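Encoded as structure tokens, the following chain is the form predicted alone, with no partner shown.
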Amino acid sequence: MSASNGKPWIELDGVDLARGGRPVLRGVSATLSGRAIGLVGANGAGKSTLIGALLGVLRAQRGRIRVMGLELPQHALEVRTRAGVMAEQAGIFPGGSGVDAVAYAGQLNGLPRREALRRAHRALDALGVGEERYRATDGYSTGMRQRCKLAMSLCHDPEVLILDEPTVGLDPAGRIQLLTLIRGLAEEGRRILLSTHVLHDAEFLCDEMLLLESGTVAYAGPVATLVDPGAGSMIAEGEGLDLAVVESLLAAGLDARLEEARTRTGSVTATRLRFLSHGDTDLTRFWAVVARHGAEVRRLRRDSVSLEDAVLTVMDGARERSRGGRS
């Protein structure tokens, strides 16, 4: 998903917020407009305290905090009307069908009965539930249940999604068919935050990210900054680059050695050189190296960072702050 241009939706300035007298949220800060916006953090890290904040029920000591170009906690209820909510631990409404679960929601967000059905089968239709919306929720998989609640958070039309991992308990197919059905609303125009610890999940519906580490903002931005931040390690291939090539490199500025390619049985199958690049200029040095050594290169690519890789780097890196910062 492409990066959205609009305006930011969440605002965060020097937000502190303790529970119990605990510290939870220490000088958090972040402008974020994505259509996607992935909250990523460890159990502890503040996640749901910043939810919480989010939507105006928890109320921070310092800082401030805007929603949709709205003042919190002044502003909260309407915040709170114009959201939904897909909570993690929260169920569905015990004792009816699907549509009556949905409906029942639809009126707890002010709707009429009448209306509030009509919405319900709506929003069930959106998220591909068929007949099976008139069973008992009782009887329910927990893919049914998933989407029932995603349903349940839709059915007042919000403009914003706030999602508490949406697809635990789903096996593999199933996760990917709601982050699918999830991302079409997202392309429909609602801005969605998914607060979620798996990975895979954020990198297949978000355009941004905040990681939280302990309290504090490891990372706020888009994710292909994260992944791609302007330098990287570039993976040259084809033959005569050698370890003459690598040393005209070395002495031309850039960071560069030998590797061997190997097979997963472990066998060689190839020798290749790799080299640490920064842009344009480490490239035509490059070239002008392997010009001057007559090398012939086949393929060049970029050794691109994985989401995972390029998370734990940014989470160690707060984490060795945060420890410099108490010493």
The other form holds:
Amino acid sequence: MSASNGKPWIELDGVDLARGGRPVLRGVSATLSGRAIGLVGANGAGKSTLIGALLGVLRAQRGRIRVMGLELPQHALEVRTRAGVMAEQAGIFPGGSGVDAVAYAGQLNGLPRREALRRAHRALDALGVGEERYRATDGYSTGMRQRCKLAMSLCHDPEVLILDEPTVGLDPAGRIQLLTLIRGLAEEGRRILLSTHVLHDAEFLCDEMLLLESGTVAYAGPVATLVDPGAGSMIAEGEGLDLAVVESLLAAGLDARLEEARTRTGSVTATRLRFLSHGDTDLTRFWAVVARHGAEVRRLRRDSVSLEDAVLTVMDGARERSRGGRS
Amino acid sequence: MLHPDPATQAVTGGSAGIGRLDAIRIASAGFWGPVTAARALRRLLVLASGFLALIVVLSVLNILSRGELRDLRELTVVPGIPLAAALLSEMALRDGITQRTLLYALLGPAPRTVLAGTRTVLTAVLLAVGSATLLTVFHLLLRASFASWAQDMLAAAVGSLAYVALFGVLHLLTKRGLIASLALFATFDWAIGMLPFSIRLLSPSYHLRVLGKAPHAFPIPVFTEAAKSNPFLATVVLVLVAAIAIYMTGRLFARKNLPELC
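Okay, that one was the form predicted alone. Can I see the form predicted together with the partner chain too?
All chains and molecules follow, beginning with the one already shown.
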């Protein structure tokens, strides 16, 4: 597998892409190396267009695109050979059975008919599709259709999976089931790009995220950084956490300060201590200082926000920047 | 879980591209899959078989005279083949774009030029088989010579190829490809081809009529002899029209942004 750990496998540099004269992607730049990358944005944000560009189906008017280190559109065919795509818009091949559909996808990726059929059964086995594979796809439930489409994208053993809204139309149980299967594929070493507007899906699966807002990048980077804007900031609450403790923490090399927790009306309810911890060593130092001062910590938590709040914040920021840029 | 399969990796993994024959094989699979599964095609086959049976029955019962059979044979060549090509050429690429069945083929490793060329040729093969079958039935009923039958088979083959390719270009240039094809055929191709002037050499339908032994013209009095085509020249012209049109289809399709598909 050449899309190795830590190495960027999606590189975008100032990508502009217009469709029907309307700009859809505007100056999109990002370098992503995650095992599973969430491509998140509202409907019309440009997710499907970006996927089209990453596969060389759509051509950018400006900018550079590299996937798995391969320049597009020059190496579009090689990228497509090495990628499996579960496209939201594509239906399952009509008129045939599930195994026919998966074998058909295999043939379209260069496998001889017999080999495609063997691989189709293998992919369907892996995704837990049993005897249903012999039924006509017209009668499939949404969950079965999505599994079948996932098998179609997997049939030729791709290094990279590009999944466009794979959980659309699924109930919560079906969604978790499919995401768990996809997570298993990522754990095998495949790189995954998951396009979705469901944040829970991205949170469940992805370690990096590319947030698109009206065709521009609102955020690109690790999910952990997105939900932990304080980058290791910890908040301690309790008794005896005073200036003496802060001074000792500073002397121990920890960046610390006191804060006041306030109600909505502004009255101070408690004093809390904020410090930066970059790992277990810093935490050990913190607890040693607390013990030396005889302070009592009732609550210690990471200063993180929910993914939804974090995404809303960066989206708002992107919208503001966009408005500022226009005016 | 699914683990990488060495056999598959050998076929698809890591290659900068695939061989042209492999690409043609992939493009053919992409074409035949949806076509053979389509219920519309099965209905069309039933209708065509019924039509053939009707001609045979009417001929055996002497309701259709030999003269009428000859006229029907000529009409099958022109305007039959061009009109059927206008309808069928949509199958090559436009249908796949609007119905999104082309998406999987486009996301595969076969180059667009090969996809376009192969699908155009295969669509022409469908039309050629259909028209050749009909012409063969007429020849059997008319008890015509083998040489005449062979020339008609050639007309069916090159005529289908030329017109499917030509109208395929129009389907790529405009979403109203059917109207554009019919307009081109009626106002330019057929009308010019029917003129008793040398300009008719510019009309593919004139060459197809020469090859299909249906050399009618508008009854306009002329004072000079107009240049004529012959079966060899007609074949060369129609093959040339097909080659140029397939080349253009490939070029256009390779450069086309396809918003319908993403």
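Positions refer to the first chain, counted from 1. None of the values given here were measured: they were computed from a predicted structure. Between two forms, the rigid core is the largest collection of C-alphas that superpose within 1.5 Å.
**Student:** With both forms fitted on the core, check whether the Cα of S277 differs by 2 Å or more between these two forms.
**Tutor:** True for S277: a C-alpha shift of 2 Å or more.
**Student:** For A186, is the C-alpha shift between these two forms 2 Å or more after core superposition?
**Tutor:** No, the C-alpha moves less than 2 Å.
**Student:** When the rigid core is used for the superposition, does G69 move between these two forms (threshold: C-alpha shift of 2 Å or more)?
**Tutor:** Shift at G69: below 2 Å after core fit.
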